[in-house]
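First comes one chain, alone, set out as structure tokens in the form predicted alone.
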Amino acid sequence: MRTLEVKTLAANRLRKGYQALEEYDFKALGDFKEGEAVEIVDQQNKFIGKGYLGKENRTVGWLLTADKEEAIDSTFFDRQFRIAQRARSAFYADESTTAFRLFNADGDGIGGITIDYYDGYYIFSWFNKGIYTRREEIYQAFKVAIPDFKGIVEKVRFSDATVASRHIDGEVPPEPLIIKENGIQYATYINEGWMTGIFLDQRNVRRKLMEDWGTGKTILNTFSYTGAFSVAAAMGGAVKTVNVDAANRSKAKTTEQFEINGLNPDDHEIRVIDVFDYLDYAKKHELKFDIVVLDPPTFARTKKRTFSVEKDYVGLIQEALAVLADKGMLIASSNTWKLDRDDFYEMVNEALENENVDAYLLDEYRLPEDFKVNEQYPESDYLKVMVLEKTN
């Protein structure tokens, strides 16, 4: 195991529980092998922790333990999985929700890997090649710790991976796999690329749409993907939803989500169109909506334009405000770690000021309880949802 020295500021962060290893932290990192085990010391050669190297976004590795005597082996991985499962016991017991996050990367002690539970099937997502080099040992530890799985599927999310999705063990998930969330059914497709058909981190927002906000309302759901927000709102009594996404797949996927819940998709609109083009259309036709949902991807490219949250979100909110009814509700969401909560709040405020619109912050959401985060690593708490009510 190679010993690497980090600078004083990095040493202080790591001792407080910050687990990410970043290139500028090191006195001399040099070339390294993906997955290489390392021991981290400070400038006085005092032990800080053990971890591994693997490039991922802004990080070059993760610290795994601050115990000098602890081995990073199958016993370590087994224990982390058991701890995570015990922490989610309430989710396993909840018959109304059969999909949730079992293991959330550094929040559960192993940066670079997440595991989602989909009605007995487990989906491993690997975010860097370093941790992926240990996949066989990790899978074996997982199967010992949590043996009662229906099947295991992996999603390989680092850039030079040769495969995006692959069945690993047990049964192959059916297509679609119907899961429940807050009593609502959703069709998921576990064997198709990185995405499954639903983003589990928005569960609490969908619950609120179903239980409270959506009743009797008209909803505009932008970047709608498979229409999950709209289905939740419709199940809670929304009178109409308009679902807008540029991807051709969205129409069939959204239709399916309505149908499996006994909802008539003909009562709703599903539009395959660029979101900004639809907002322009809605303005020209003086359409107004009681609720507008903005949950864009961090980055997206269509034939007509490129969208970046950092550059274009303020303009997106401004366009949405033009079609929001008086006393209407704007649900603005961002899932990029590059913006913290205060940055996002400032972007929302900038858009309101630019349009001379008054609104107050009605509610706010972060990651749900199963998406455990490391409080010392704020980038892991990436989700920001602000619910605003227009007052003029």
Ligand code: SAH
Contents of the next structure:
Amino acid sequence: MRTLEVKTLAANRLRKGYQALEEYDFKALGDFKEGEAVEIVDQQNKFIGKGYLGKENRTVGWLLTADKEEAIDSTFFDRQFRIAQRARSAFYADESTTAFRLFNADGDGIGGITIDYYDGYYIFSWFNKGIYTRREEIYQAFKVAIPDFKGIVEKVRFSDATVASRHIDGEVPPEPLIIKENGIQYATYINEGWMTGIFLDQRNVRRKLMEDWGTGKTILNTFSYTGAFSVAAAMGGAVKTVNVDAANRSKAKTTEQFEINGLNPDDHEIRVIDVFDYLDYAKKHELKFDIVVLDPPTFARTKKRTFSVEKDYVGLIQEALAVLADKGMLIASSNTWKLDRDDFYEMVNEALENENVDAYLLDEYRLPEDFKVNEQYPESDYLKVMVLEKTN
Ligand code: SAH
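Can you give me the structure for the form predicted together with the named molecule, which would complement the form predicted alone we have just seen?
Next comes the full complex, this chain leading.
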């Protein structure tokens, strides 16, 4: 195993429990083999921890243990999986929610892998090639720690992967696989691509839309994908939702989500159109909504335009404010690690000031508890949801 020295500030940060290894932590990292096991030491050559190297966004590897005696082997992986499962016992016991995150990468002690539970099936997502070199050993350990799986599917999320999704073991999941979340059903498709039909990290926002905010309201759901926010609001008594997404698939998928919950899709609108074009149209026709949901991707290219959160979100919020009813609610969400909470807060504020709109921050959400975050590495708490209520 190679021993690598890190700079003083990096050493202190890693000793505190930060697990990400960044290129600038090293004086000279040089070339490395993806998955290479390394021992990290400080400038005095004192042991800090053991981990592996693997390129992922801004990191070049992850620390896995601060214990010199601990081997990174199947016993290690097995133990991490068991600890993670024990921490989710309330989720396993809750019959009204059958999909959640079992294992959240570095938050659960292994940077580079997440595992989601979908009604007995487990979806592994691999975020760098380094950890992927150890996949056989990791799957073996998983099957020992959690033997009662119905099936295992993997998603490869690093860029030069040849296949995005593949079946690994057990039964092939049915299509659709119906999961439940707070009693609402969602149709998921977990055998293709990496989007399953639902983003589990928005569970608490959907719950609030169902239990509280949505009742009796009209809702504009932009970047609506399969309409999950709308279904939750409609189950909670929203009078009408308008779902806007540029992808053709969204029409059939959203219709399906309404139907499996006994809702009539004809009571709602599902529009396949660019969000910015819809907002123009809505403004021209003076349409107003009690709630507007903004949950765009970090970056997207449609036929007509590109959208990037950093450049275009302020403008998007401004457009949304124009179609918000008096005392309306704006739910603005961003899931990019490139913006921290305060950056996002400032963007929301800037949009309000540009439009001369008075509003206050009614509520705020971060990742739910199954998306466990290492407190020493707050950057991994990527989800930011700001809920504003217009006061005029
Ligand atoms: N809010 C959704 C998830 C959004 S995923 C949920 O809670 O489930 C991002 C979606 O944005 C994708 O479905 C994509 O088709 C859509 N999209 C990206 N750019 C768009 C644009 N300019 N106009 C409309 N839809 C867009």
